[in-house]
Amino acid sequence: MGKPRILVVDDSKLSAKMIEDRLAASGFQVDVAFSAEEAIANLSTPDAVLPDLVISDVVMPGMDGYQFCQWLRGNPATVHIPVIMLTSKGGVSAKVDGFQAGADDYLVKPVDPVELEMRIKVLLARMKAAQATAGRTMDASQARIISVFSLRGGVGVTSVAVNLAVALAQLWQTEVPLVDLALESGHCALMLDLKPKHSLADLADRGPEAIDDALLDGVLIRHDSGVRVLPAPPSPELADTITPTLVGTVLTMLQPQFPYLVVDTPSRFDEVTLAALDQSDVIVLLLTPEIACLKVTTAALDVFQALEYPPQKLIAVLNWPFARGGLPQKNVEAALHTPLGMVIPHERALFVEAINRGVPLVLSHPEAPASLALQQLAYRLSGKQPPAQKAKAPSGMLLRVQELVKRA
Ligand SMILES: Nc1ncnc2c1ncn2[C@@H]1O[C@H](COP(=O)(O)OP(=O)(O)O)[C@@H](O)[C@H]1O
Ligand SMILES: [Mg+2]
């Protein structure tokens, strides 16, 4: 590895200099912007090099430090790049705010050269022993497995894994399998308006040791969106014949085939459910604002640490299935000590309709603001290297997200 490239956003030269020099003399390649606009700019060019470490400054005009650093986080590319706030506003809820806008590290002006030198250090170690470990984990030519959960049911996991799914087979213009673990009462088919003629039941039939490609890929029901799905059984008494085994040899066979797969879950945790969300890289932990839902959720987070699940596979986000009466943001990530990785606001008459008429919503509406939720979540979900797109001109969905990102 060449010197670590470090990015330095600041909007005072003065200061840019007096950290450029520095970090140059201990050895350090340094990149300087002297607005988050010019380093946006300068990170979207498609030969762009991206900084193993972000520097940024808080208050600057034009976009702030908090709104770059959220731009870092809602990219791909640079969603896993550590980020240095680096500002003369002191105070606990200035640094709040910045660790919620996804910064690793705050640090308050006049800053001691040496202090700054051991907290890059150390963060660019951290850095590299965690790509070390995903690598050992995460092969780039396997899927993500991104599973939508709650413990509480009725607040849109269906809804946001049907919708994750068809948002990423467009974005990416690729086939995504949606697998359906709701097994009592599987909406998944309904939802893409198909009436499946095989489930996972019949792969229970033949037992997981007879399942191979085919098999698989003739249960696979094809939708125009590019989404393909595992419907769960046709009745509820055959929910019992879904074994743990069977659905993480489905998965496992699937993984290696498909950049991505999203499973739909029950909400509680029952053997098969956590079979599935052991077997996931994302989890995409669903909850509404209301007091009852945040009890559930504290209740799903505490089981998740209890099996060591690392915090980066877990994701928050915040649906508004009812219209009034639900708590403000701020309390419900108080409550969680979570920030969230997204709201997805509520739409009165749109969600219903597209379950009546079996098309999701970032297909019937995708300007609608739950809809750009939803596909910006798709994106930020897609990972650091998302599968080269097969079209030549990159989707509608994909240069809405991305601009909506840079707006952002
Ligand atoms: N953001 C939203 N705005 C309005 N209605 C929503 C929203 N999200 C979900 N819904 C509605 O909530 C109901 C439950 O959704 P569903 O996805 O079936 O939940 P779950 O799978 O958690 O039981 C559905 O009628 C759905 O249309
Ligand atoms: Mg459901």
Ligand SMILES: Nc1ncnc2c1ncn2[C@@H]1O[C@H](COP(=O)(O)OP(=O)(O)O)[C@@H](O)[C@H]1O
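Residue numbers count along the first chain shown, from 1. Basically, rigid core = biggest C-alpha set you can superpose within 1.5 Å across the two forms. Everything numeric here is computed off the predicted structure, so don't read it as measured data. What changes on going to the form predicted alone:
- The rigid-core alignment places the CA of Val401 less than 2 Å apart between the two forms.
- With a cut-off of 2 Å and the rigid core superposed, Glu353 has a Cα displacement that falls short of the cut-off between the two forms.
- A movement of the C-alpha atom of Glu117 reaching 2 angstroms or beyond is seen between the two forms when the two forms are aligned on their rigid core.
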Contents of the next structure:
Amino acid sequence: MGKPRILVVDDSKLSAKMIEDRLAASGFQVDVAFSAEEAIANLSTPDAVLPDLVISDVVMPGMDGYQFCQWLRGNPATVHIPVIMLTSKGGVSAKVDGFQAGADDYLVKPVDPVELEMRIKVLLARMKAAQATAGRTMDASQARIISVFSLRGGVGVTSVAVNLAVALAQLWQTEVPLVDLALESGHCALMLDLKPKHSLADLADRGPEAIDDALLDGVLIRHDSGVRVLPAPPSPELADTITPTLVGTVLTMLQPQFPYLVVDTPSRFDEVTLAALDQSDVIVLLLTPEIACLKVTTAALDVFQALEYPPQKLIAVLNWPFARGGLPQKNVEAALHTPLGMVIPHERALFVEAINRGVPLVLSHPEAPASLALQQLAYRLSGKQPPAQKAKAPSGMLLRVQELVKRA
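Having seen the form predicted in complex with the ligand, could you now give me the structure of the form predicted alone?
Partners and other molecules omitted; one chain follows.
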């Protein structure tokens, strides 16, 4: 196999030269274009040698980096080439613009050369892993990825994610991976009374290019319910080792192996979170009936709209934490301009008990109203019955939920 070929597009000759020299010294083949128009002309020739990865500046005269990335994504020959955008523009909105244009990664100048080289390697590894996965799973059913998200902390995202994963596993008598992306303070394993020996940090140590099915299987912890937990790093300082490329690689590799996959996300928009949300089939947008939470939820919906997520990808779920009070459901729906997909009734004491015991609510109190709501939500999010389930007798949870659906 030849050296990976990198195309650098930057109107600054000094910046382009510095990147070229660094990458060439690291064993890459490097082509340089000083404008998006020049790059397009070179890529459009009949005998063009396509790069394995593109690094593009954003602010350039004529066509900018966003437009160039859109051209790459609109060209069948270049649609799958990974793109890293380099710019002096920081902030969430600029990154959203980059990802919306089709970029795979986004670095703010000045860029550390070591970090740039690392991100190039992991993107190339992700591409290789995706190609290998596609090659071996042409006839396989892809997992339905369900992410639970809120921009406000403390609304029960992890509790809902854990209970959904357990409910899916119990409903369909199958294994369900639960990926903990609350990297600084992940609690998924704790809520299942598991003591992990390995975590996402171990995969980061090896690098995406070294991850195979056997290694990934060894990091997933089995729970008696059928859930397989991929724990967050054991300490907050390891959170920065988890990259968007690593997350994308892991989700891509897990998809062919399971019918469902649940992701517990942190309460912020960052590159790692966006990598998971982009790949998700469904985003459970969790909120509580209070003004502050409603405000950040509408802000999240604005971001999802900017990212052009289809409406059917989102389901708003109201988690009711108050014994009394809270905004009326009709007011919440009016503010969100969308009906709620589910309301989880107040069960604070039972949730606290479940967390302290390490036994999820859907197992410890399967007949409690909040538990039944979570079971019905899992059933709804299933989308369709896994093929393997057809050969099995229905589980007790499935029979209970189907009876509730009939009565509704």
